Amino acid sequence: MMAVVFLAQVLSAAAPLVLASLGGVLSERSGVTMLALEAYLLLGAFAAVVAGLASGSIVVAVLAAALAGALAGALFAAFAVWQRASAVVVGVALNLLAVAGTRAALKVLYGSSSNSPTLPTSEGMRGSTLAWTALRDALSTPTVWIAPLLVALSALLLSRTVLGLRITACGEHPTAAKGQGVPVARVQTTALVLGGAIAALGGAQLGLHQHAFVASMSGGRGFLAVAAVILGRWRPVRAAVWAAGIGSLSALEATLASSGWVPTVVLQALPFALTLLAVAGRSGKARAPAALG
């Protein structure tokens, strides 16, 4: 049953760093340096809990969330690609915004700048254990379905549309592209909405899996899934799997951390410590779009 337990666990832990990671290859792969996931994952987040509390509907809380994600991602836009601001200083301030716009929002809605009340949950099947209970949950949530969908779609997009194409063509030569009459700014401006969109979805993955918003839910995921990216050498495919190895250590965290065997310090910075040895060790190898940044 333990195995079953941490599959439950990897299935949500991963799903919101595959579709982080998701959101920030489409934004790089146009040439805009996207420090913002954090942001994105926090505001989908809120918006599906909010948006669930208020329509009871699941359905409803995720597009909740993407949308929030895609009106971040065009503010990102109108700053970074219109008035040609610093991406870098862009993306920093739309998470310091994120963090201290929710707990805002948080106090003026429900009184607590800690944490919403709790979305209303489905009872366990009768006669379930535990470790199916929290399999069925993990499968309840329809980000974790939605994620693999979109990996695969998010592949196609880049390899096979115009879009895509354009999107490429704007990170590797965006003088080039705009010789050819490909409208760069316009084109970064759709790929950084749809990634902002993408990207929050794994904030509603947060928000809908804990039955709740947190403060700060995030916890650093976004960083986490611009490791992915760079990992992932900004192809979908790629950035999702070492999303998914990254939740997978997320996972392993909660596993140990309830047998008490290592102390909770330790477990914390595992994924993080863990991480930025891969990112350092790979980083040499890993080609980014020539005109990102």
The other form holds:
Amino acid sequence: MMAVVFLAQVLSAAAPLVLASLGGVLSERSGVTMLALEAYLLLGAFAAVVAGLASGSIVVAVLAAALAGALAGALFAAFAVWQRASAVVVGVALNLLAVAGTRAALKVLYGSSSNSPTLPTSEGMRGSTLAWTALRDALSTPTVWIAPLLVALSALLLSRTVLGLRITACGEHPTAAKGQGVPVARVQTTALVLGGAIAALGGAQLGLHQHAFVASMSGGRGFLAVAAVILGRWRPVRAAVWAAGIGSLSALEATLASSGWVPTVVLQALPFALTLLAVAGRSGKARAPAALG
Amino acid sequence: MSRPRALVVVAAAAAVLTAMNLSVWLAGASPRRVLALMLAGTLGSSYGFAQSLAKATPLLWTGASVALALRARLFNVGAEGQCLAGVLASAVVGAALPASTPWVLAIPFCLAAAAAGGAALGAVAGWLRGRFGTNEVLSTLMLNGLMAVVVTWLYGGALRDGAQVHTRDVVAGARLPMAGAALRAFRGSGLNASFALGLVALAALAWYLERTRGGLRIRALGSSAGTASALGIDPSRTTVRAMALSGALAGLAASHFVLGVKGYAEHGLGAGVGFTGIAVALLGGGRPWGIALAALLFGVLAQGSLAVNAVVPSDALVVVQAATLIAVAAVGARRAVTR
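Let's see the other form, the form predicted together with the partner chain, since the form predicted on its own is already up.
Now the full complex is given, and it begins with the chain already shown.
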């Protein structure tokens, strides 16, 4: 029974990281450093919960998250690609903007700057301790299904389509790509918009899983996803595997915290510490897109 | 003031005003009324003015921290975690000193602890960069996350002062003088000697970078690999030194929080000033007076956001800070402040 609960928690905990890291891979493969995954997760979660509360439909919630992420990606492109601002700075600023912006909007919309009202849940699912119900609950969030699907699609997009090859060309050698008639800025914008939409779906998973939006609910997952991008050497499948691995650590936290075997602080610190070690251990082998900046 | 810098300042001002009006309007209030409230609550009264300086104080330190690292072409986004480390270290040391410790000993001890805490965290990132080539942006982000988890745990458990939700008070000698004690008009504000120390640190930083051998090494590392090797500089060691110094400055922001305003450490104390420090450093263009003015601008915004909190959520004005950061980055882009 514990194993089933753990599986349910892994699925729910891994999906946000997997989707965020996919968004990061798409963006960075086009040659734009992407640190705003934290912002995408928050905006996606916020949009999903607001749309879900307004419409009562989970499909609308997921679409709203993707739209919010696409808009944030377009905003990122407007500054980092078209204005040539430092992508690192735009990323940091967008993260600040998302934390404060969602909190302010929460206050304006629902009168509380810490959390939204809860989304209605299907009959008999909440508060149940049965392991299978936990699994069913996890699988009832569409983003859990969307995540593996998008991993495959992103891998195909990057390796098999003209757009994918153009994205890679922009990341590796923008001057040469330009010489071949590739509209570099437009390709990068497309990659950023797509990446933003996908990463924000990870946010939708966070919001829908918790049935509410809580201020700063991304809790550093976006930064862990950035690490997964690097650990996965900018490849969709590998990055997703790393992201899922890091996600399982948080699931471990959720499972073990109640048992009391291991201090919670160790479990909370584990993803950051292990990711730091992994990145340090593997950074010699990493090969970033040549023109990443 | 050269033309590009003037352009940056004008664009930043325009961005601040636009973003402010937009966010205020979105929050359903009248921009003119909010602006009037903001001015009255900051520059319009001696208390508001002192509070604005107080809010600017930690930003002097973190702005200096980020600016120093940038000179070595290192992007320290870890001032956030380094400040938390400084808060932790100075609160622990300050509370552990004998109660009768005179200020001439207590204050230097606590400042050293704050600097050491931040420097330790910065040095880890510098060492990883020098030894393994680990990107310092990533490592400092992870260290931020790690630090936040650790201090939350410590303040809620091991370091908790009985029923209080904060650590034990530091000894009386370790407290920095408050401006309100000397000037009646500033009474009740959080302004303390850390502000003056921060200004001195900014001047010292400029002197260190321009006039000393250590500063030359850091600048050489930032200019090009060729320059560094021509001067016989060890890049790994210089990277560690630059990150440790940068971390020490960020850690010293704790002097405002622990030794100045609060006298103890608690959950959330010192959070947020590291990321804002990035904006301050970029807007300030790496010059001491520029950083001081930028810190002041963000201090006024921070205090102003509290002054208007009844009308507009104070977070709406953090949005303004973020917008400023983006605007500065966009206008200053061609001057390539970062890589």
